[in-house]
Amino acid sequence: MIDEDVLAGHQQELRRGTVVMAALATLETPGYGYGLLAVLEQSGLSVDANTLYPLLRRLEKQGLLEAEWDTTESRPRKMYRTSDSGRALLKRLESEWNALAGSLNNLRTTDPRKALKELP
């Protein structure tokens, strides 16, 4: 039985990379926190909002997102949009991410019964 906080806690930590990296490419197409957080919702990943403000203002901060506020309608809001440095940083991540993948398909489609190699 896995405890409950234990699983969530190490759900956390797998998921912070992922908003990231899904905050850098949903945001190739300029838009806001509010609109961010329905399109995430949307394709199943799920995020709260006290997460993913704080993430775009750091992700703002390091550059990787532009920012600028849109003060066409009544109520302004900030329109963030992918910086160069972020889709740099996006293609970086992507592909440790597909690294990541394929060593992870790689060990579970080993064999389960059989003891880890040691390394040579």
Second form
Amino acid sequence: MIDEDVLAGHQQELRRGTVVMAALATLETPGYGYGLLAVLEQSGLSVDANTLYPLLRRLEKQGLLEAEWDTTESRPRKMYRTSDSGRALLKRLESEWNALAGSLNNLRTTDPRKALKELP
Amino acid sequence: MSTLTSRYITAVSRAVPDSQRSDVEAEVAAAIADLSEAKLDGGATPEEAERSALLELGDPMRLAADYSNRPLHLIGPDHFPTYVRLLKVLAATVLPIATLAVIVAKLLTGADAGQVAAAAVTTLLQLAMQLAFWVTVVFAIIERSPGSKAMHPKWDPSMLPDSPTGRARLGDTVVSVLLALGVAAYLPWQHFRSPFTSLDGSPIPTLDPGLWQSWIPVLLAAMLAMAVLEILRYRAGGWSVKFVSVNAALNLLFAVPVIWLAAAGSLLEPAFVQRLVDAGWANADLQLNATIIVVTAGVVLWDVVDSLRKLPGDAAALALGTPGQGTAIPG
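Having gone through the form predicted on its own, I am curious about the other one (the form predicted in complex with its partner chain); can you provide its structure?
What follows is the whole complex; the chain from before opens it.
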């Protein structure tokens, strides 16, 4: 059996960074913090509220998200939207992600011992 | 706004920089409102909803640190290696030098053995704490200053510590054996052929001849055994735990009597000291004894520390099956 703590640690490392991609992808449609939290939760990418809210602010500071206070509702909410540079970044990250997935699949399908033997 | 929520928001905003304060306050307030509204929709009472919303956001210090991108550690991974390296260097240089200086100063002012030891120990402890404290303060400030990420010295292969080459070096061994034999030879030599002579032309020993009945044979034996030990160690190919312990024991066997006798003022022959005083060296007794104590303590400390320092490397080299033999590089 896998130790639960070990599993959780490695999962966390694997997921780190995917939240950024998920946020940039989801906020192509403008949304606010809690809405994004719920959407991510539903799609299986659960994030802690105390991780997501500061992250959104950081992405905004880096110019990857545009934000404005929406005051039309009963109380003010900060609406986020992916900016042009956010979209560009997402593209780069996605191709990186796909390249990684491809490499991993290659390693898993070819006999790893053979791959090592082919090295000079 | 309830007190719990407003207290939480205050706690967060107090921990973020002024410039971001109102922004972060508004964002945290909106987040709490959203989270507790969701709990309310789930059927919780307003109190429960508020409580669980705050619990979800967690420790306000941590949240504030995440919002303002500030470190929650004193010294981060960028500076930690340099920090540890600097502490080690200071501990290995400043501490022994300063402690030795205090010992000398105390001895020169005529303190007794107990006072000297107490002063040495307190100095050592206080200085160690001061060093650790101030170095930590400086590094914590560096960690928090902008642009410090680019500042930390790049690691370079030349910074690697000595590898476990181990091995007894011929040069070391020869020096150690000569030193031990030299001290051993001095003991009888000073008795029979001192450069100082009394009025009738017979030599004045530098050490109290009464000690021949007690300590001088012990000192002589310790030094001869030390010379033998050095040779055995060289043949074995390096330090082992056994050699280190025997070496320390022999060192103590020599140093403890010498320091004790010097501190008690019964090491030197009074007639010899009187000659020096007559020659115009008013404080000869005190200053000679102080010098003997410091030099003995220094040499012994160095020898023991050095053997301990070399032990891991030698043990590793021996374990690899490459004992030094005569092929080791001298020096």
